[in-house]
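The chain below stands alone and is given as structure tokens, in the form predicted alone.
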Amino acid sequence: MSISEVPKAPLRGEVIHEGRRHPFEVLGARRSALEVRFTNGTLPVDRMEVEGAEVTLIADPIAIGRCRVEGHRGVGDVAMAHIIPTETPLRCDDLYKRRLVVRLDQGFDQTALLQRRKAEIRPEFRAYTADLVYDLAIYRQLFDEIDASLANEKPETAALVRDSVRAKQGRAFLRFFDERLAQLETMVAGFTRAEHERHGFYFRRNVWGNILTSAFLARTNIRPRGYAGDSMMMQQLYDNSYQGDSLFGQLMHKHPIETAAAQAVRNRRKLLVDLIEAAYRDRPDPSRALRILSVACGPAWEVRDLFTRAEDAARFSCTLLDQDEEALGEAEHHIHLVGTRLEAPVQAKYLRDSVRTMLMSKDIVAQFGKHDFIYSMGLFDYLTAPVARSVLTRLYELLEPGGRMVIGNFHVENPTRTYMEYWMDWVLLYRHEDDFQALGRELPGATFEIYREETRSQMFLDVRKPRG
């Protein structure tokens, strides 16, 4: 199944003008604005405010009170419009992509609340914020100063300054990064959950400058896909480059890339595709290709190192889930790009669903079928215990006999958790040996193995299930 064969409930409202409904069909949107097309043909008044409008999620009718209406015309003269909410500014790309109405000022509506938490904070955690706020805008400053200077140098004289910057100044800045942040771990070592929320959040606003100068840390905490680790930042992590338009900027994307974690993240996709050879070398039934399924499968970077010669093609079949519609066309794209450049087409589908759905199937084989080797690296450090256990459960149920499935979760030890967690505001659930072997007990007739990548802050469970 292709990502663009699988349904999707659209998105259908009502202009009001006039006295006068006008229905539309929503096409798509962007942050401010929805896209739409008039199912009756006409426009009912063109760049001018009308009464109201509304928008029917799942069953009942929302109103989204009075829009400005911005019409065009489309293909063969259909009658489109952009409709922007004036009276109640909305987040049209999550009312569009998530079904969710989310007001542009709702944070307001907190204000008052948070400046009372501000008395909450700890005197000794303002003070270190204060000055690491001081100390970030002396090396923001400085490393400004150089990019002024370079503005109008050559391209390549100032790529060559830049690269001396970076490998000394900005060397030193990492290490003095490094400093504040062992700091920072120990003196929240003893939080308890709701300290290290109040604290992170207090922590955030007051960085949040710098946070924006990172594209890395920018993403992590403004996630406009509506969760951490969408794609893009497993681009980044992937690319583990300098980026951005600043000494200073580029600097502060690439510190958090650098780290165990990010490295964890790397590691694994190397690892994937070994234990993905090795499952090969002993699936249950030669004669066949090895059925892949890959959950929060995301844009799927392992499947495409798999392939790399044309007889691969026929070697693997992989099946790959997720509910981010955007990360399987990417996935779907670029291994069609893998089979036009071995000239030999991967057998792939893609399946746009949820863990939800997995969990409430009555047929689940006949839904998502029987595979060799399962795997997912993403999912289970957002699973409470009962969760994980249910979905663990499941994916063995669609394990072929002889078949093998290893999960990932970040571990307990996993020394990138404090900069995750008030730095990116990237909270997992993170998970002992014990507790991780403790999801599977009941699996029928399962053999384990536990181990961790190099950096020792992930790891995984080996599920092997028994031929007969």
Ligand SMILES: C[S@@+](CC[C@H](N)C(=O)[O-])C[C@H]1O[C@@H](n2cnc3c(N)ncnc32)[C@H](O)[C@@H]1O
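What would the structure be for the form predicted in complex with the named molecule, rather than the form predicted alone?
What follows is just the one chain, with no partners and no other molecules.
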């Protein structure tokens, strides 16, 4: 995540044991251990602590204190070992990959700084948060009690009871949550941007324990792949089911995926299938398959939906682009399965690239091909106007004459906005109809239409390129 480059030279160091130095080379790392090979061919000690170790990052050796050396059993090389810094636990993976010496407990130096932040929180917001945390704790304890009482029950019986509890008390809890959210919205309505940021931070610290009970909220907050809206979150949104080990956790998971914004994501998936079918009917060249390009395709569920009969495989040819290898892999896997099920392989191409850098290529048509239908959902909400404008312009170049392009963006009126920002730590760039359409101002000959789906939180810019 740093912009500094991973150095190519091997990382070396020495272990100091009984006053003697034993050089090693680092071959890899886990979070808290370095994987090393002692260069003189043997281990200085095994399963023992040594008085010290040093690593040489650039010039001077840096002492990393007492360590434990654990020989690698089971591998042929007897000089291989793990070195675990025990005096001062370190982020060994960062030491290896990024040449940074960061203590595992470095964050504790920031406690005073973090505590100081609460001074800037409005008293009524503190009161609201404290009351909310208390009330959530009450519910949690009650649902936990039911979980505990079902611990020794037969699984089928327990499942029936849980269904019933979710339907009654669970629903009541979700309504209570809605009410509290409405209060939050009113309270923060007049906040400046800086106030939203500070209060959101304070809020999430307070409800962190609740966030962690929810598979969805935990993921939006932790963002294991470095960005919000990864393919796992999309799957959770599309599944829209109770997930989790505890009743309370299941409800905390279900609540955020029943929101208007989440429904809008499910709605746009259906809408896309309709739009693609319409594009197929109007296709400029009936002698060939309709060429579709999905930009920031993610797991591409709508593409799976598109193929229901064997004939469909010949109707469409898809190009899917995303920055995330994992999401693309997932899309590929499932689309392949669809082809297998229909006994007709789907024509699909998978491109890993970021829209921020794909524009770099001089001849993008050669690289990405021309398409009859181009769409992008869940991407433009992350692009500021200068970037969005240039991406749109380049995508328009990839559109065949007579082709159609549909871009999604959340509308400023998204009713789930405060919920997303405060609970999910999920910030989007919202647009009005005017700013959205203005992005396409310079597209030669384009005609536009703007509409929203049923929940009115998601907006679409529908662009048509004139025929020949």
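Keep in mind that this is a model prediction, so the values were computed, not measured. Take the two forms, find the largest set of C-alpha atoms that superpose within 1.5 Å, and that set is the rigid core. Numbering follows the first chain given and starts at 1.
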item	value
Did residue 20 shift 2 Å or more between the two forms, C-alpha, core superposed	yes
Residue shift check between the two forms, rigid core fit, residue 439 Cα at least 2 Å	no
Rigid core superposed: residue 419 CA moves 2 Å or more between the two forms	no
